[in-house]
Every structure is written in C-alpha cells, then in structure tokens.
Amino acid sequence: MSKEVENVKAGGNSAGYDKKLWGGRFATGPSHDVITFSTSIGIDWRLWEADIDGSIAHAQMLAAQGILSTVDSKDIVSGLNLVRQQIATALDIGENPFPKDVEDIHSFIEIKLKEVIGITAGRLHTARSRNDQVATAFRLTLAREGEGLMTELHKLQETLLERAKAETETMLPGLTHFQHAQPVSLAHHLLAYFWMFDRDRERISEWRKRCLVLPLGSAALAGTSFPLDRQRVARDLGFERPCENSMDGVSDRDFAFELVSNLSLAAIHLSRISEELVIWSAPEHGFVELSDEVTTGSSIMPQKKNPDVAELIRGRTGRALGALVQLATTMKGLPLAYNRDLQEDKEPVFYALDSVRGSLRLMKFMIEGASFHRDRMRAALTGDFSNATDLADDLARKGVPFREGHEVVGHVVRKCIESKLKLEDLSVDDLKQIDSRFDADSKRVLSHRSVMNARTSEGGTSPAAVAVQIAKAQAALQLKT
C-alpha cells in the first residue's frame, strides 16, 4: 500500500460539502443513515488524478467543438489544474484532503472547481454524466496502476534471473506428486518461476489495451446530442479507441474483472513459490535460509525463525481471489444500464491490486537475501533413486523397449530397497545379476550430476539447456519492458 493510501485511509475532516449534484429533483435530501451508506468517496478518491485529466481533456473537446468557449473552457482547465495542485500538495505532507460528507471524488472535484472559478464550473458537465465521467476515470486509473505492476513484475523476475544464473549447476531434487523424481538444477526451479510471471507481466499488457477503451461521451447511457469527438479525446487521454456502444460503455467492468482475474494468477504464483520457500526453510529440508529481515521470532520458543513474510504473501492470495468472486458476485445480475451496484467495482479491485503489489515487492526482497544451501540440496539427492529413470533410458538405447525395461529397473530399485543400498551404489556386476544387458555404461548413467546434465533437450534442466533457457529470458526482458 502507499503511502499516499495509508494517509487517505485515516480519514478526512468534514468540510461542508453535503450538497448533492442532483438535488434539484427532491424536497428533501437523503437521511444521515443512507449517506453515510451509499458515500463512495473513502474508496474511489484514488481516481482523482484520474478524473481531473478527464475533465480537463473533455473542457478542451469541448471549446474546439464550439460547444464551450474558448475562455470557459481556459478558466476550467486552469481552475482543475490548480484544484490538481491543492490535492497533491495535501497528500504530500500527509494531509487527508478529501472530506467525508461528499458523496464521491467527482462530486468532490466539480464542488471545488465552483470555489476556484465560479459558476463556469458548472459548465464542464455539459454532454457528459457521472456514468460515463466514472468509467472513465476508473479505467484511465487502472491502465495506469498496470505499469505500475508491470514494473514490479518485471523487477522480481530480474532478481529471479539473477540469482538463477549463479545456480546452474546446484542440484537438488525435483519432485511429482511431492515425491522425488529427477533430479534438477537450482536455477532451472528458479526458472519455471521467472516464466510464470512473465505470462503475468504478458496479460497486464495485453489486458490495458482492452482497458483503455473510452467511455467518455457515452453520457447516462444513450449518447448524447451535442457534436462531440470522442475521438479527439480518446487521443488525448491515452485511450485505444472510444467505446462502439453508449450502453456499454458506462456499464461495461470486464475490464475490472479482467485485472482482478489477472492478479488472482499472480497472486497464485507467488503463493507457490511462498510454499516451497516455507517448505525449504524447515530444519528438515535446510535448502534455504531467509534473511532476518523478512522472518521473526516466536514469543515463547527462542530458537525459532519463522517464514512470516512468506506465508503472510501465500495467505493473501486469498484477497485476490475473494476480489474475484467479489465482484463476479456484483456483475452476474446487473440488467443494462448504468446501477448503482457499480458503485462496488472499486472496493475489490483495489484491495487486490495493493496486496499483489505489495506481495511482488516482499517476494523480491525475500529472493534477493535468501541464502540457498546448495549442499543440503545435493545431500537430499542421496539414495533418493530420482536416478533410476535414466537406467531405464539406457536399456532403452540398447535396443530394450522402455517398457520392459521400466519393469527390470523396478525389480533393480525393489532389490536396493530389500538390501539397503543406493542404486549410485550399485557396481557394474551387481547390475549384470540382475540384467545381463547392463554393462560399464549403465552405472556410469546413475551420477545425479549425470542425470542432469543428461537433460539437454529444450527447456530441460541441464545446464546447457538452463543457459539457453537465460538467454531467452534475458530476451524476454527486453521484448516486454
């Protein structure tokens, strides 16, 4: 979370500012209760910046359409700039500027738009709604947010490429089913990470192109009468393109979902390799020893070093997939148009963007001070039989069909197993007793390290192929930055 979130959590001061956009209507305004209910301005004051460039791109569409002036539209550019300034300034020094009386950040910044320049405020809501005026900013907020992940993205998967590249001849086993089964290269695990993310970094990408779809000029629902360009304006704002249809356009959230769903995978990624960092840390396993900085104690056993920040970030891949069901809950009903139910869009989409954020980040740091022992993970690989499948291959090369000579090598684990010995440890002639097509080449197959470096097809674990592997990633890196 930032800090400018932490600061706007706290609370802001009541500032007056209780008069609604769309009183005229009523005789009587909303009980305390309802407004207290339905105010959305603790959740969606993030799209502030947001909304500001909206307006001020719609003021100028606006003045070259002839619809606005040329000097309204100059005091309401100027005017939104200046409240621009005041909010950003408040926030810097740690100040709430947003009251909780108003109903939600538009209503807020049109309100402080009237102190600034009058009454000429007033004339920036003309051919648009808070309908397609929402949509907009929160895309426009998104979209950008999802550079802003891309990037820490990006940064994790270079601390997984770096510490990769010093691990490629560290073996330790690989498991199927959490049972050992061949055995790997350290930089090769670390690896299926780096390209886990990458597909992450990949569909953010992908996905605020389809974010970036202007709503803006959509008004309530039905478009509106006045010569806009919504094209001008797409431009101007950074948009692909404006939205094809006005219904869709303010009711549409896929590009919510789409985020959440995105981060749910990212969420889930972390917390697997959350899993074998706590998995690898235990005294029994001894692979890896996190830094004191991301572990703690216990407050009744003193020996204790706990993967805290690990699990916290494997527990939280909960928020993320809550988020999802969130707000699939939210949409699943909504007839078109515009709800007020959307009014619940950002609440989960934000609470999982800040904790995925946040997760990436610790997970960077916990890779960079983790210390891998690379002789525990060697030692594991010790009379574990991950090696057998490779006297399987050489049976085959002789000629044998693997089938069979999958059987003869059971026969060769089971009689290890009878005996209490390791299949490495096994001499050309105890191989022969068993099978008289097992010769010197055999037993020279049954080195772990062997077993590894045998793997040199693409993306296998040997550390040929592990170098090919880096330079592809290394590529990646620089394809999607």
Given for the second form:
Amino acid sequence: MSKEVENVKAGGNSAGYDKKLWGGRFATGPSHDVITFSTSIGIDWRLWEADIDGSIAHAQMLAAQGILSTVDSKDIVSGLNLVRQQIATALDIGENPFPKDVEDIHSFIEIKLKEVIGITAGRLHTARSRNDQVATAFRLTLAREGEGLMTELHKLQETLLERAKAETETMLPGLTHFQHAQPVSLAHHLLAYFWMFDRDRERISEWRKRCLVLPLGSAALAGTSFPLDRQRVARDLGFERPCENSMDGVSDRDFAFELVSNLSLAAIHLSRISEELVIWSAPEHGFVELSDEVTTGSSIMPQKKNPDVAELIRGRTGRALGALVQLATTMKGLPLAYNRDLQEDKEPVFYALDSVRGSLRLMKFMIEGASFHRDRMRAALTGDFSNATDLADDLARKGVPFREGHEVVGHVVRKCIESKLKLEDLSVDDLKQIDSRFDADSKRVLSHRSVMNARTSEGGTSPAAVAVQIAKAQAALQLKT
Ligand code: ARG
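Moving from the form predicted alone, what structure would you give for the form predicted in complex with arginine (ARG)?
Below is the entire complex, every chain and molecule, led by the chain shown above.
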C-alpha cells in the first residue's frame, strides 16, 4: 500500500467542517455509528480529482446556458482549482487531507469549496445530484486508471517480446496434458503470453469508450428542468457522449463490472505464466532461474530460493475474481434507479485494479531478470518422443494413410520404450526393420531441431514462422499504445 493510501485509510483531521450536504429535513443528525458505517470517503477519496473536473465542467456549462452568472461560475471554478491545489499539496507531502467522518469525497469537496468561496459554493449543485456526480467521477477516474493499466500491459508485452527475440532457436518441450507433445521454441512460448496481454490491452482500450459515456445531467434519476448542454460537458471532460437515459445513467455500473471482468482475465493470464515460472524454476525442470530480487529464502532451509513473487501473483488472482463476484452480487437485485448499495461499487474495483497493476509491474520485473537455461530445456527433449508425430507425418508424405502411419509409429515408440532406446537414436536400418516404407528421410525428420523447424505454418513454432510473428507483435505494440 502506498504511503498516500495508508494515510488516507487512517483518516485525517476533520475539525471545523460542516460535514454533510443535507440536514434541513432532519431534527437530529445520524448517529455516530451510522456515520461510521455509511461513510465512503476512505475509499472514494480516489475520485477527488475527477470530481473537481466534473464540477468545473458543470459550472462552466451552467454559465454558458445562463443558469449561473458568469461571476459565480468563475468564482466556483477558481475555488475548485484552489481546492485541487490544497488536496494535491497535502497528498504530495504525505498528509491526509480527507477527514474520515465526512460522508464522501463529493461532500468533502463541496464543503471545502464553501470554505474557500463562501455561499456561492451552494450554487454549484444546481441541476445536479450526487447520483449523477458520483457515476461521472467514477467513470472518469476509471478511464484514467485504464490508461495506466494499458501502459503497464504494454511494458510487460515489450519485455516478453524482447526476451522472445533472443530465443527463437531455443527449444523446449511443448506440452499437452502436461506431457511432452512436440518441441517448441522458447520465443514461441513467451509470445503466447504476449498475445494474451495484447488482448487484455485491447479489451481495456475498447472498454474505455463504453466507460466514457457521461451520466452528468441525469440529475437524481429523471433529468432536470434546467436547459443543460450535456454535449458540451461530455466534450469538455473527454467523454464520448452523454448517456441516453437518465435512470440508466445514475444506476448503471456495467463499466465497473466490465473493467473487473477484464482485470480478472488479465489476472488469470498472469497466474498462468506465474505457474509456469514456478514449475520451470523447480530443480526437476531447471529451465529458469529467477533473479535474487524476486525470490526469497527460507527461515529454516538454507538452500531454498523460493519463487514467492510468482506465487503471490498466482495467489492474487483471487482478488480480481472475488471483486467480480462482489460487484455482481451488489448489482443483481437492484431496482431502478440509484440505491445506496451502489456505494459498494468502488472498493472491489480499486482492489482488483491495484492488485492487477502491481502484478503486471512485478511480472515485467521478473521476466526481465529471469535467466533461461537453454541447456536444461534442450536436455529435457532427449528421448522424450516429442519427435514421434513427424515420423508418422513422414509416412503420410510417402502415401501411407495417416491413421496407419500413426499406428506404425506407435509400435516404434513401444519398442523403443521396451528396449530403452531413444527414438532419435534409431538407425535407418532399425526403422526399416519395423516397416520397410521408412527410409533416410524418416531418420532425418527425427531430430528435434528439424521437428521444430518444420512447423512453418502461419502461427507455428519454426524460427521462420516466429520471425513473422515477432514482426506482427512489434506492429501490435505500435498500433495501440
Ligand atoms: N458516496 C455515495 C455513493 O458513492 C454518494 C451518493 C449518495 N447519494 C445519495 N442519494 N444518498 O454512492
């Protein structure tokens, strides 16, 4: 947790604030327990800057529409910018500007504005409700966070691509059912993850467009009698367009769910590559040694070098997936329009977001510093029968129906196992003895290198096909930055 977040969670000093935006209708305020139970500022403080931006766009539009005087609007805008400065300065020096007993960040900013400019602050909320305000600030904050997420994904992809470029000739067993299947290049293996993260980045980029649909102007739920210019606000804030329906506008959280769903997929991809790094770094494999910076020792076993970071990334997948379930559960029974349940939307999203962003950063770091042991990868192929398919393919090329060739090679494999021989060690004569249709070509296809090099089909593992893939990966990185 950053120092900033830690401080904020601890709660700041609230002395001197009038702490809520309503009250006229009530003889007494809510009890202390209710305030503690219902406040959200400990979580939604992260919306602070988007909230200020939203308020500025709203005030300027109100003035342009003649709903607010130019003087009042200017006062409000400069007041909000001052509040922005105050909050930014406090955060910069590690202070928590957010008191823990204010209802939420939106209340806090309006309260601060009143402190700065006096009663004119009360005009800002014209033709606006916290319902559309919250949804707007949340969307804007997440869209901005999405950019950072895309950068993180991009960086990890760059690292994977860089490492892949140097490993197009490095062979290791490709697995199905966790059994040796056919040899693949390490470059090909690493690039499989490159494309997973590329899809993740693409999903975030497409999601951002749907996230940037503007709820502001929906007011509490039904729209407003003031002549708003919602198109202008959308433009000013960098939204794609205003939402079509005010009731949907204040209560829709698809954007949050979609983000967490995208994050869950990224977390699953991170978990899969982590799992491989854990397995590869076990002595039985010895395919990789992770750097000292990302591994830890044991308090009892002096020899241990544990892949903790990979394990933690794998373990943290549960955070994103848990957040997805949490959010879905919050949403599933809600009638239109705003319900206070919706306040529960932010915590799971930020939790998933922070977890995945941190994992992406650490994964990049881990891949960067990993030492791949090419000799161990090569050794794992020896006598592993991952060249058997090519022997059957050889017969098929000679006109033997593939099914029949498969059967013949199956017998060859069984014989090898019985007599403790490696498939690649059989001579042409050995092969001919089993089936007269084998010849010198059959012997040649048995080398693992030729098995790998032969897979020249588009998207295949041969160095030639991987070179094409690398060019495409390079282009993908330039396309969506
Ligand atoms: N913090 C609340 C939220 O995030 C603010 C909305 C309160 N609105 C209301 N109508 N009570 O949803």
